[in-house]
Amino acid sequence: MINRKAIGYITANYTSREHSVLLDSRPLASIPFMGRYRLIDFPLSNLANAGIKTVGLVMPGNWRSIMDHVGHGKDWGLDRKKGGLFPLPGNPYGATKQGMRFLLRDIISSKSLFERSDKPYVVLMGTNIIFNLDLNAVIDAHEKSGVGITMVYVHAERNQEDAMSLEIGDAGRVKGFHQGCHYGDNKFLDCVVINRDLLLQIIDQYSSADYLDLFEAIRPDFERIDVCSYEYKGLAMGFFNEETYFRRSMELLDPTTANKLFMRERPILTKAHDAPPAKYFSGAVVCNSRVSAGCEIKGTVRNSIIARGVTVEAGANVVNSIIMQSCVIKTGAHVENAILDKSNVVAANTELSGTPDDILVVGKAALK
């Protein structure tokens, strides 16, 4: 299936306002997730499942981990002669201002992508709010409404100061927005359908305000542009710091919650890895956990997410933790309430523990 109506545009060059060792060598978009995914897999999969075969990807300064994962876009059907995946130049320092996702300067730099397209619409997406959405339904609703822009939102299930709330009036028209989101607010999902011709007009008319976010720049003209909304009624999870990353990940250990995000009819696609299934040795105990391919489990794992190629030796315990790729938990070691980045080796009989309210985070290869 090829979508004849839209191209995609993903911004991957912004970061968290809070420092984290998890982001020392990678952007937020390539943070590992649920043992086998990256956050960028979700916007790519939403576009791929809608048949969108031309996607611009705005790159951060530290782009290498994204390109290592995405490559030419083969796993999302984007390695094509016509269309395909287009890495685009972005603000090299990323957009660090709270709520900024679609920096006008980046959109202006990508003008040629929009000019060369023959599709009438552009789907703009961020990477740190994940969801599984039927984009074709959004595009069809946008086309039927005849408006210039459609912004996708969900009724917020929790307070999030880093998210943006939409002010929605009659007939679903967006009157404005404000930073910060409280329970029940109209939480913007960083997902937009915009008329391509309108986007090109905005590029020309607002070029002097290129330091602003797209929506900050056009805020005074919302009524003239005719900005509408689309309510998404599924599961949406925002990742803004270490705490939200850990808590949202743990919530997905509940199969009922996970089934709202990972759907057979709209699969979340990721980079293929040729790895054998996880191997569970005699005496291993695994409970309420997600264990990825290539792991060797000889000890105990409870309420945890274990990425590819992790070894948990006999007598070792991993509880309520996220263990990323290629870590080794040695005999007698105990890891609890922790996030261990890639390639860490926890020494035998060592205890690494945080608390449920203060998660211990260990950077990449910090323990050897």
Contents of the next structure:
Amino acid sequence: MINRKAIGYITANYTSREHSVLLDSRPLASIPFMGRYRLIDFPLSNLANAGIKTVGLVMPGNWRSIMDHVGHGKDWGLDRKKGGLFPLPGNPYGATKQGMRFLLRDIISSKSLFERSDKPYVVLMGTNIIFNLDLNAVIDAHEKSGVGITMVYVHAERNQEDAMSLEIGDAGRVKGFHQGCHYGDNKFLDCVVINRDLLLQIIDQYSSADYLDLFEAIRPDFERIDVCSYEYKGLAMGFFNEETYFRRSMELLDPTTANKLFMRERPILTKAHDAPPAKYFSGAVVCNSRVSAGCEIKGTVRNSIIARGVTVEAGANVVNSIIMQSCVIKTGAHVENAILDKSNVVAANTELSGTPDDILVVGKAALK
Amino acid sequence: MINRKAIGYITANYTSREHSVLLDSRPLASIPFMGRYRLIDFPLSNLANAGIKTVGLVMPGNWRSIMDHVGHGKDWGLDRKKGGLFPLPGNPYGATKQGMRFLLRDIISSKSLFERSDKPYVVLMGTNIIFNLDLNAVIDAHEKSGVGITMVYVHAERNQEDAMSLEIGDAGRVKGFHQGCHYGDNKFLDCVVINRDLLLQIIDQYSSADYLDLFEAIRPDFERIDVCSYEYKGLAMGFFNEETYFRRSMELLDPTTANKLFMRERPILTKAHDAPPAKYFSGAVVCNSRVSAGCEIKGTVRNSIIARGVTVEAGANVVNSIIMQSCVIKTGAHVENAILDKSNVVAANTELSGTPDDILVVGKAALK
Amino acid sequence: MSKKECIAMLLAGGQGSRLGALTSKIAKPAVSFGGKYRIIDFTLSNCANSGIDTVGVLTQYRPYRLHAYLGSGSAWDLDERGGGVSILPPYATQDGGAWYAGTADAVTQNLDYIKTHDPKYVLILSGDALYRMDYREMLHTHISNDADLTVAVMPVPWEDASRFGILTADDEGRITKFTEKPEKPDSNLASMGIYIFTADFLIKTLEEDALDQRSSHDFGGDIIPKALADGKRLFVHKFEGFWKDVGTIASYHETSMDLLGPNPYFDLYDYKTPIMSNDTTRPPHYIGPDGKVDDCLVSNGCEILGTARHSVLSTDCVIGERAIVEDSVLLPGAVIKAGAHICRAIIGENAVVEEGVKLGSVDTTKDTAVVGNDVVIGKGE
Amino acid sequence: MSKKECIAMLLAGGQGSRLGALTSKIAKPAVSFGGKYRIIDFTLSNCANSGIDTVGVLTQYRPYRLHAYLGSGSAWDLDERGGGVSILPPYATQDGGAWYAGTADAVTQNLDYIKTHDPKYVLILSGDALYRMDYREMLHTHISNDADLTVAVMPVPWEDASRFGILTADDEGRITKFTEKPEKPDSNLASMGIYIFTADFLIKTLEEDALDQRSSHDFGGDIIPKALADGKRLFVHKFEGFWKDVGTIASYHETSMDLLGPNPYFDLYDYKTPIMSNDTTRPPHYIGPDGKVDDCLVSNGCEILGTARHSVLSTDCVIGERAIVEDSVLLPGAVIKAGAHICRAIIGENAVVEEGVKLGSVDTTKDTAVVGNDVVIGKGE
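For the form predicted in complex with the partner chain instead of the form predicted on its own, what are the coordinates?
And the full complex, kicking off with our chain again.
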């Protein structure tokens, strides 16, 4: 199915306020997730599952890992003769201010993408709040309501100062927004449907405020523009720092939770690899864990997420941890309450542990 | 055929020393050429025709037009599961020094590309000297000679201060090189076969000189490294400024010359478009010209190169000019000794002329 | 797989024997047309431009070059996950193999393909005509009428009506009669061989037809008359644009000429609904110092040193010095050597007309001259 | 097109009737194997890993799912310009259509395909065995011997030799005798059904064979004996690695088990020659709090709440709480519900074993239990 109403626009240059070694080698958009995914897979899959065939992808300065992962968009049906995936140079320093996801300057320099389209709507998405949404339902609601912008939100189930909350009035109209989010607030998902004509007008009229986020810039004109809201009732997860990354990942161990994100009718698509099925040897003990293709498991794994191509040797223990691609946990080693970035080798009979409240994070290939 | 011996590495961040409006909106690597090509097509096609399936592509800061053109390399058989086209962030300011094509810093930051390969050789290429070469013959000669590096050159047929000359001694050994090139010199084609192991050694050993061109850095060690040369006997053309761009393009009007570059057994591949065949109306007069698909010709065209989607209205005259994509030459207009960048509209009954010695160059969409 | 609104089944199995030398080693849908296209491009582009992303192509006759040309369908942006272009040749089952016996039989044998995609509607197409059509409009007609079957029709001159399959419809467009080549037509609405079926009805009808020993398993000959007799809801969808079959040498030539001129019957330059093709990469064409090109379509890779008038020149054609090409179609790679003169001719792929040869005639009462693919025509031949 | 060193013709037309319920609606090469693979993946990966970029796949039996799986060949990096995977079904010509009558006939009918690519050598393969082979080594043998035809052979135990096609060769490896299932074998070199022909010889031989009324058009039965009788240069290429046909239920089961253990007969984890496949995107599998997995291959998308021992679990399988799966193969989407117990069984795609059902036996003298695709096995069945 080819979407005849909308094109997509993803800003992949959001930067976490907090430092993390996980972000030394990559932007947040390409952080590995759930064994085989990266965060960028989610906005791309939401757009792909809605049949959207033209997507602008605003790149941070350190774009290499994103480009390696998404390529020309083939895995999301975006390797097209007409349309397709358009990487766009974004602000190299990212959208660093609190809550900034759609830097107006980036949108302005992407103007030709919007001009060339013949579709009436543009779907704007960020990369650090993930969900699995029927975008066509949002587009239909937007079309029906006749407004200029529809902002998608979810009922907040926890406090999160890095998220943004919408103030919603009569008939779902958005009256304003504020930084930070408490339980019960209308948490903005960084997902927007906007009329393409309106976006082009904004590009022309607000160019003097190009250092602002799109919504900051147009805030005084919310009334005139007619901004409406759409409530998403599914599972949404925001990733803002190491803690949220670890907690949200662990929540997805539960299949009931995971099935709200990974459903066959709207699959989360990602780069294809040729890893063989995971291999369990005699003596392996694995429980309440997710294990990816290409893993060789001889030891013990509990309450953990094991990415592609990890080896857990006999007598090794992995507990309550996230182990990224190509790590090796040697015989007798013990890893607990930890995140190991790609390509770490934990030496035999060593212990590597954080605490449940203070997760140990080891950067890419730090241990060899 | 899949090349089992080599991977490719193209530096697309060469910058002309001279300013040109043609380079305002793009790097030299993506300058439109001969109606439907861009310079980057030539190194990509040389590699593709040798069956090379892994290519690193070093990007300048303003990479958007290159990315739009090459995409994920599908048109060059580089949209692969294993290998493929790898865009790499290069020095954003380009390799601006005279003669610099292979900035060591860029090579160093591409190290993982070379490490991951299992092929013995790497073919390094620039983008501003074009030719159509059987690279497998060079690789075979390199392999047979047992040297560390083979540099490809051509017998220079004109002076060119921006090119580099090789000093060649016994048995084709390269003794040194110097900037600038005179008739009869051995003009370096910015095309090199290098042992992958050696390249990795250089990356490790010369990292303190990373601000230099690869060849400047290793110049003192030419003897030890064993650098050999390979003579290319076909047609090569260097593009360094507006003048060379115009002259070399015009030389390719002659089919005998053009056939040395565009041959069916080693086609120059480029991005596919769906333009219909050029349409000539009654009354059109066209001679000694190349006309691209999607053109509508009602007027007169002489000694010119007309790119895709250009309209020459009735009574309009185009003489001794290069007209890029989507220009419109209105009724009665006269264009002579000019280069019109994309999307210019020459108003009816106006004249737009340079002289044979001072070509008029009009930037992208400057006339509307 | 997910439920689809509408998929297309494209009947591309015919030999196209009326195209003679042009189809001796190649299926008709793969024959070159319009300079850089192949005949099937027009139907596939219509599908893509109508947002239909799942097309089963039923092949049977010498399909290799057609298969190679279709590839993954990416040239038409028809390489969808869970859709795209699928090649559906005849196949064997536990009970042995069966060739496609008729147009309906070809679809019957691929009901599994249709069921896999589970569409609401099925569009039946053939790949041998030149036209631009938004199938969504026809689907809209079908849905509005709550029809079982909708047939695309076009008005033809009354005097020609007896050469067509003619549909008679009431004021609401409901079909009351279908007559193949009626002697005394009571309607001038000719069937274009384009059908939309509601999928459930199609499946049921074809399964019944398969069991009918007397049926020749043809849509026009069997399925439509039966559905009419059964009182099903059959409607016409009127098409007012340009449509022409390119199935004979005469119509192939005439339709090629229809692409030319300031207001062509079929405009390749209508960018709203572009015609897509699986093109080769060749450089822009070259017109020599003494070249003359007037009222022509000229493709990439051509080299024109002589004169071309009112002709279609496909990719990589060569017209030598002093050679003249008029009212003709040169297929890809055709070479007209110096001083030759061809007129009202179709020159096959990579065919060569040697120096000084004269071929064809301006006399339109005579047949169009045809030179088969790869043939060399020397003097005195 | 340019001259190629070597192209492959992959015979994938067989029904695979000995795989019973597993091939009722699907061609044998498309049957799931090894968790995330299909049988044809192994041969295609061998081609890709051997640098052969042009593979004609000859299909005949229910090819749709095979065609859909092959797609453009990009999953195996076999989507080359001027090459790649081409699907070659039976087709019709001016003289009508013809089904592939034998292995040789299938290739004969596609000689045009071979001629188009103009290779020096043609590799003939079938897509129904599990092995890793670098065809370049075999090609090297062929070229070194200046052979007309080279046959890949492997040594089998002498007591089994009478079950195979046995080749007798002299000290230089030149074939002196070919006997199908000899009672008293004088060699233990069994043909693997893998041939390299010098292209000219292949074309000439097949063109002659096509005219031979008495021939059954089979490589083993007709072409090799004839070439031997004609004194052609036939050589063996000895293969020492693991090779096993997966054409029967018993061999399918046994070969699946060969993938398991610390030193498997066939190692999917040999990354130097990776096995490629056209995979679906599913999340990593989940092992529940009480899940037990011992000596297994487990694919993406599985959910294992019970126990799996010495088994192959394909994509999206489910093992419910307290269910036990032993010495078995679960095909993609198979569901073993809570408390069920299966042993030495093959459970088809999307088949369901209901709660508490017991199936199969540890007794290896009994047949492997098979549940067909989409079948639901309830209690008492």
